[in-house]
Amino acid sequence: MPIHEKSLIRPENLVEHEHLVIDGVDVSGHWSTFIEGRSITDYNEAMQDEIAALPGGENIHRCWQCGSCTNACTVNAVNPEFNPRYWIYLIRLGMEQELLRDKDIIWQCVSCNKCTYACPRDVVPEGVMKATAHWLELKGHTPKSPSTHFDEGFAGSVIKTGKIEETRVLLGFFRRTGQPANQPWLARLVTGLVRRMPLGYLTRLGWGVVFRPRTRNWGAARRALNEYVHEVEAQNRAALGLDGQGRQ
């Protein structure tokens, strides 16, 4: 099974003489290649509990690198930079700068679940990447993902009215990540829809878009919802030491 191994050897660390001979030995380039020393000033070792603290990371510890997620992973057939194997191996030493030059692939996580479907030790590696993911966006490192802008989109949507409003979480996520509301795509979805659907299911859509029916009776269940939200934040900030702006 392949490791998918890479390096923590810098490639701009590495030097070569294109021109070099000892004791009249022609010793140019591969031959010459030597490793510049650096000081590790990136160690955290909390990061690895702070990781474990959000949700998803619980099992970050029982990890033993076969390397079965990243062998699994949808993405990184794709894209072999990203490699969960490796990141879980960075948290783990407490690599936090190493980690942070891979801070834009990380949240490209699709959770097909193939990575936890292969780990023989029940780590959760797709749970792993989410929470670290939002371990980055906490702690200011990246700005929030699509994926999260959608989520936070679609959980308001469901915790204000009761009902999923799938319109307006898309309008919303295309609002929150700056792209434009008249996608090709969505004209001929919505095309395809209205000569399809019969006339009274569309009006009776339409009628729900304008005027936003709300579960009866939900104010309660409101009022839970965000309470326990609201918990669960403080949570995932006091894990990673963090006050109620953000700041550690």
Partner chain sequence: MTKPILIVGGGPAGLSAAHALASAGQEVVLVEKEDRLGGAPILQGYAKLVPSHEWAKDAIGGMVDRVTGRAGVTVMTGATVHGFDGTPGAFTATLKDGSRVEASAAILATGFTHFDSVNKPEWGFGTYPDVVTTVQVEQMISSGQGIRCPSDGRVPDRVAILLCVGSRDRQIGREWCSKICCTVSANIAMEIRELSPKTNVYIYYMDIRTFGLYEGEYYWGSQEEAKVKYVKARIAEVTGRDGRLLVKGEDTLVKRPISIPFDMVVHAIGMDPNVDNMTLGAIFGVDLNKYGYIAKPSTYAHLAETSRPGVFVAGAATGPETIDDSIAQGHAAAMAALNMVRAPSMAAE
Contents of the next structure:
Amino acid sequence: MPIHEKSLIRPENLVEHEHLVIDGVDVSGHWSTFIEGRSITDYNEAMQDEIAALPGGENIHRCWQCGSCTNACTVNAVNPEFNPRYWIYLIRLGMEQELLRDKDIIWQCVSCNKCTYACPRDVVPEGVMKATAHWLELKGHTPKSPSTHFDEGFAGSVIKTGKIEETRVLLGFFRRTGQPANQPWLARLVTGLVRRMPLGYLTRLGWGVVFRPRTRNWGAARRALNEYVHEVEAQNRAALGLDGQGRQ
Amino acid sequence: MTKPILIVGGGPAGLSAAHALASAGQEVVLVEKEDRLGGAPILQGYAKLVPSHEWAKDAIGGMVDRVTGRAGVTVMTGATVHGFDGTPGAFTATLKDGSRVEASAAILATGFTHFDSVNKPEWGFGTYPDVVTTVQVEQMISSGQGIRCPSDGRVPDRVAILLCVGSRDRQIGREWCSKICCTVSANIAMEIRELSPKTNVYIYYMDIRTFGLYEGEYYWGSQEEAKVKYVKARIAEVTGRDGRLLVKGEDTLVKRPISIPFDMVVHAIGMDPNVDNMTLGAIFGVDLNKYGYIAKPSTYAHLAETSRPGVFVAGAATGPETIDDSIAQGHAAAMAALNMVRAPSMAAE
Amino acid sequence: MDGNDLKKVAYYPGCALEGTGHAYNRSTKAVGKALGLDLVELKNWNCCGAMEVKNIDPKIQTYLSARNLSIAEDMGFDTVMAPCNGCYHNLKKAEYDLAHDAASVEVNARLSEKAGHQTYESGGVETIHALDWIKRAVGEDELAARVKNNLKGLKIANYYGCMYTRPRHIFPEKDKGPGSESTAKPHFMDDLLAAAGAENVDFPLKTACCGGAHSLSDSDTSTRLVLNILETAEACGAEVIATECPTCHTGLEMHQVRAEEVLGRKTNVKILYFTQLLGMALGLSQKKVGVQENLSDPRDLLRQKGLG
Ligand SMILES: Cc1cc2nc3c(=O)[nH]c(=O)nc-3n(C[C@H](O)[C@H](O)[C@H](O)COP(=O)(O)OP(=O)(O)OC[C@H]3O[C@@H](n4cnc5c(N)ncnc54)[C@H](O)[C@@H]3O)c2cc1C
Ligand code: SF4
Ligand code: SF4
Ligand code: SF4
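Okay, that is the form predicted alone; can I get the form predicted together with its partner chain now?
Time for the whole complex; same chain goes first.
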């Protein structure tokens, strides 16, 4: 097979038999190379609707593939594989397998809204990225991303007390994602702080871990918010055809 | 004897209406805000027109000549209408200088306003002198000056034309296609290649709308004969580097970011509603559509009518239109107005 | 609204200003005092939802922000000032959603009623940023007249980040031509610091993203983004990056350290809140504006320039 053609083919589509004899001829190794079908054979027609049903995905159907989101994108500049325009195309047509190839980086959107600012159709690609990451998790294609852990920890704290306390959210985040909280750069950060912070401030940060800052009389709001979160989660699951436990 | 018909705006649409009415023996008063007739093609100095390849000054100049000085046509330049009262058959228009014009009907042919590229700062207009608009390129060609970078007068090696500048963009509230700029850009690209064969021209597009018969001559022609290159990318930003312009975007077909140096960048600017439309709407008592152009309540049965009986409309005042369509609409408006003022019920009054 | 009405406004510090953004809180209050402006903190406020809650559901964020607006209204204010970009952005977004989206209105009303407080309706309170506040309540001329310690010779890159300008539809008052703020090239901080005598450098990354949303969950990306901002500022000749948001500020400080530790790329540019700089220009001490809390340790540089 000519080299330049080989470069167009994804490695997983190349099949080679280590030992193969056909009609008495030994075609083991690269003599038996064949390429699996490369054509896309079906569309998942539910995919666009499902993602549009999740918060942020509402306007995905407006996209006309101009590429303004991708060329404005902060993350695309550091990782060219991060391509909102392309993913929106795949979702709109329901090319699920293609999308899944990039499933592990979609959550990395930093919500800078540069895409939203540039998009001539007001698709709000930032929202679509969030909805897509959410979809991937709900469908079980990806585990909860570090970002979802952070969001949930954070939102949990707000719903519980009305406020957040940074140290606590931080420690909780490291716990949930299984990261050690004593990474060297963090250590330098903390010692740098401790060296120069006014004592009163440090004490307060410390106290914050024990006695959380909280909004007074928050109980009724907490109950209302928890109720609402359950309602939304149930709606999201239903839109994706999942049952109460999140199963297909 | 019916009173004259008032035409506001002396561009292709207004000129066409004036000519049609005068030919039918109907008196007209043509009120034009600028100091000369001809509308955008003359006032902005367009070069060769789509689709006839005639120079604007000849083609539209000819339309101007055919009405100026003609019996039954009164031309008032440097004039605008400040008040408009009465009923069909008996309107009175008050002009800026206080004079009055009696009219049996009115035709609004007030056209459009060019999009101001300053409203898309990311594309470099106003910051870099070598970022220009299609209007400026038309002027470079029509003045005989040729294609030159405004910064230092050099002939550009490479020109990028960005389509849809000020059209098809919710971010700036412009949800329309300006219809003619794809074809005009292809035309300009071909002219640049003819005037300066060493200059390479690239057109950055989202869609190409060289509709109808423009397809073969302009879209295909620009590629097959003039070797103009088309790239499917909406540009993110235009910046400067080492005296050249850097055009950044995503080439969507190869799925890769691009950052390409150019000597000149041309904005294919769109056709905004006339900035006067709010005022015109209030003075003439006509509704605007949701985009800000003058509304036409009926698409099929009552051509050229506005929301106010006796007031008609034609051309780019109603939305982005080509010159030939504007001319056709000018004729249609003339016919509609004439039908009304000559109807037996009104002629009897 | 004229400047006079802004002499006394409701103040929404938000969670970050009680934590890592402590120095911003302190310097904002100190500057207000020095300029004769009154800040009245919202009573019993709650978190606006920051950047995270909307990812659970955007309407929760709308409710959380709207509750704060209803407190401002209750206290008789028609303007609330939020110095944190995240808070400012969220209150603005709530205002926009409650004016344009029926479903947000419905959820906000339902949650407010269950929580037992007055439902905020759009149009009641205007949210402004600390930059708007000083710019409109005092203005460059009066500010310049009050400067005791000119920032002369201090080269500053002004960094506004994401949430102050994007998405543009939640900031209808911006992009209104001369005098108004621009979402493409914001300049209010430049204007104020210039009035205090600073030399603003031409900084192309004013509204670049520092990766704040994933500062911890995707630190490698954040570090690369921040490093780019820091190195570009230095290449533009800046000695200081002025910030107007605790998330940006902490992100820059934190990843400056991380870039050095993890990537071995050291940068020396100092990171200061614009209120710290203004405070010192108005004659306040380094301590008063909390410079000792800045991780990039600008004390030597400031002393060299005779500040604080
Ligand atoms: C760069 C560019 C190139 C183009 N090239 C072509 C081409 O090659 N071929 C083609 O078919 N089309 C072309 N067009 C489109 C063409 O310009 C329009 O189709 C045409 O000008 C519309 O004619 P009009 O008479 O309706 O309006 P206009 O040409 O806009 O004329 C309106 C007239 O009304 C006057 N007026 C406005 N307001 C008032 C007022 N309040 N009171 C009194 N007078 C008023 C104006 O001064 C003007 O004279 C081009 C457009 C652009 C932007
Ligand atoms: S919000 Fe996300 S997708 Fe949009 S530009 Fe920023 S990082 Fe890219
Ligand atoms: S900018 Fe908007 S319309 Fe263009 S590709 Fe991205 S989402 Fe689609
Ligand atoms: S005619 Fe072409 S360039 Fe003009 S707005 Fe339409 S698509 Fe864009």
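Positions refer to the first chain, counted from 1. Only the largest set of C-alpha atoms that superpose within 1.5 Å between the two forms is called the rigid core. Everything quoted here is computed from the prediction, not taken from an experiment.
Rigid core fitted, is the C-alpha displacement of residue 19 between these two forms 2 Å or more?
Shift of 2 Å or more: yes.
If you line up the core, does residue 38 shift 2 angstroms or more at its C-alpha between these two forms?
Where the cores coincide, residue 38 still shows a C-alpha shift between these two forms that is 2 Å or more.
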